[in-house]
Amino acid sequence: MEETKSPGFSEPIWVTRPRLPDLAAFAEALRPAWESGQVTNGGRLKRELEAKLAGCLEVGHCEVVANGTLALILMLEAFGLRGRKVAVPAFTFIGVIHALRWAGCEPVFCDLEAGTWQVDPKGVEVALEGGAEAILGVHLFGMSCRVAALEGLARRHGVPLLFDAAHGMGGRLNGVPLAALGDASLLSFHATKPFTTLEGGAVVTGRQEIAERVRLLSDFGFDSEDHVLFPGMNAKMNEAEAAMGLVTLPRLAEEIADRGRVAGVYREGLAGCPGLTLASLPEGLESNHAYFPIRIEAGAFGMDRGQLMAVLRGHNVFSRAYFETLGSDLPWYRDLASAQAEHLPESIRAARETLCLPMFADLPLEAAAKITAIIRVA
């Protein structure tokens, strides 16, 4: 396979980028925080989007916060899993390792399936049976976990079935949206996710006890303006912020339609390629295509993820390998029991094969093609 000379594009074509709603409908969106001098502090704008967002996610409670990250420290404190080891996967954004670890928990890796980049739930019982006292499971790339085993074993261990749902805004599962299964979800709202508050996140729940502890625990822990209930931190989502996602939440079916678009022309055009992996969607999952994730076998492709990257790179593509590094190769993990090779070898796999294709709702769908032309001679 030989890398073409010229360029396939003349200008950069990003992994991701945000499409941002018009400035001055933002500029009007956040007039009365504006206007009243109120521009964090649970102001009006905020208050509004949560009502909203648990609306759309058709679930009792949301509780918007200043990043993803945060908002899973926080579900973590609110169902007091400090000093206490969760089960995860060891393939999934190193944040969520961290998170796990400021929240004062222990991770315990679970593998992943064969062939797939979800959590196998033979691995999460081994968890449960050696220790483990919650269940996270994490909804990678726009799809989702294997969500009835996940409960059965929730419900067999009596242990609360917690659900990283950053990739997940606004796809569905069996017509029940992905943020709202389990006892708590988290969203994040960064700018490259489907929903956008530029920043932000949200953890959405049935349990409303649940919910006013996370609302408690994100403003230092204040429950009246000289009270604390219990030590807590800034999590606070500010007006702009909500603002922006006031603008963008009513066009979130739209940017799912056009990632749609963009994912078909892909599907369609990396069909049958030798060596190529495609996503295998769950069956009655909704995706909302928040990436593209293919995998590379090096023998049968002709040439391994690195050397695919950097033809991509050279036709002006820019791809991105998800997740080269597991939380269980850095040093603060390496050490735990679950994170020996040899119970990951799944997850190792996955780490080496990834790759993510551009994606987002205005890559134009002659783009998408050009990509798949190029992927296919390289």
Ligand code: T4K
Given for the second form:
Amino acid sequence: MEETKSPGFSEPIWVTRPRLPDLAAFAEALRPAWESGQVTNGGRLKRELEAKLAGCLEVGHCEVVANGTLALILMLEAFGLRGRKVAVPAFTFIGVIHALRWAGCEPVFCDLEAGTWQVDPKGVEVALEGGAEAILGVHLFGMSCRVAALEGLARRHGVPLLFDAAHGMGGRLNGVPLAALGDASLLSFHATKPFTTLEGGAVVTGRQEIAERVRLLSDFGFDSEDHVLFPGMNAKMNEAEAAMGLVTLPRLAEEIADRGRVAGVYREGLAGCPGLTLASLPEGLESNHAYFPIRIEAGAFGMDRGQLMAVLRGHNVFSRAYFETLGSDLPWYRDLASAQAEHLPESIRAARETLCLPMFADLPLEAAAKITAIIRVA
Ligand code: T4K
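Given the form predicted alone above, what does the protein look like in the form predicted together with the named molecule?
And the full complex, kicking off with our chain again.
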């Protein structure tokens, strides 16, 4: 329980590490942009990446932008949701809630289903009955929301169904790429994600008018050199990021397979550990293993999440308490009716109990096994 400086690992094991491509391959991919001098503002590599992504995501349109946060803001704006209420899980990355605010939307916080990390469709229904005009489901940690239930709600209430698939690149539900579900989804290509452009993101949609609006909004709203159609911003992806995407995209399947092997070692090593709950993957999900979350029930486990983090740290293992900060607790949101603790018991529990173990493609399987052994004797 106390922080030991044991021989654990000689080098730190971080919660994640990008598998970067060979530097020469990256430089080679960037060369056409370098030689042409067109290094941003809708360059050739960006367009090539968009076409490749739309193909592999099996969806009509993929607009790549500077990061996932801006993708979310532009997606909300493109759906005309400024000034509207949007149903969103309380348990998610705080950047999601801030993005709603930047887009001029009011979050309506929804709780999780008991014992899971999935937003509870019943809570979403209450939010819609209370005036929410869109659903933003979040496919957390490489898992998936209850998509069919949310589709039914969106249909019945006549509201757009949007997904935050920031963690979901490469994942599939019943054979369909996660990012292709709903009316539109956002992706994050941050360095901590299985597919990375260093920084980057995208809005993915089958609806051409939405894609077109996102593209214009990401470039100040210009639809020609001297004409502005929307009050846009600068959210453009540059050619260096696009080149990185073109090099890393063909490696995604291998990345996911290697992560899957790490997840397998964790699952085997931690199965049946009292007080420790592993994720039960939704039926039909092929996860991309973006994260490896566990839950620690202090009573049954013998120590709480923070104490386990300290034990791991003592062995040079840096797990993370994603997402211990709930938006519903922060000053900008906590006075909202939906932010009150009595509506969010499962989210509060998840924020207290969730721990993400190191998860990346290059994590040696022996290291993953050793981490499970440390946890078992903690
Ligand atoms: N929606 C959801 C559900 C999200 O989780 C996120 C972002 C978004 C939307 C928005 O997408 P973006 O706008 O970010 O594209 C990370 C990421 O910055 C963020 O992308 C992510 N989700 C969030 C959950 O976490 P930290 O605070 O974990 O980053 P940091 O710097 O502490 O890195 C963690 C570990 O990764 C380090 O210990 C070392 C390693 N690392 C990190 C970076 C950045 C590397 O090895 N190399 C690197 O370059 O934020």
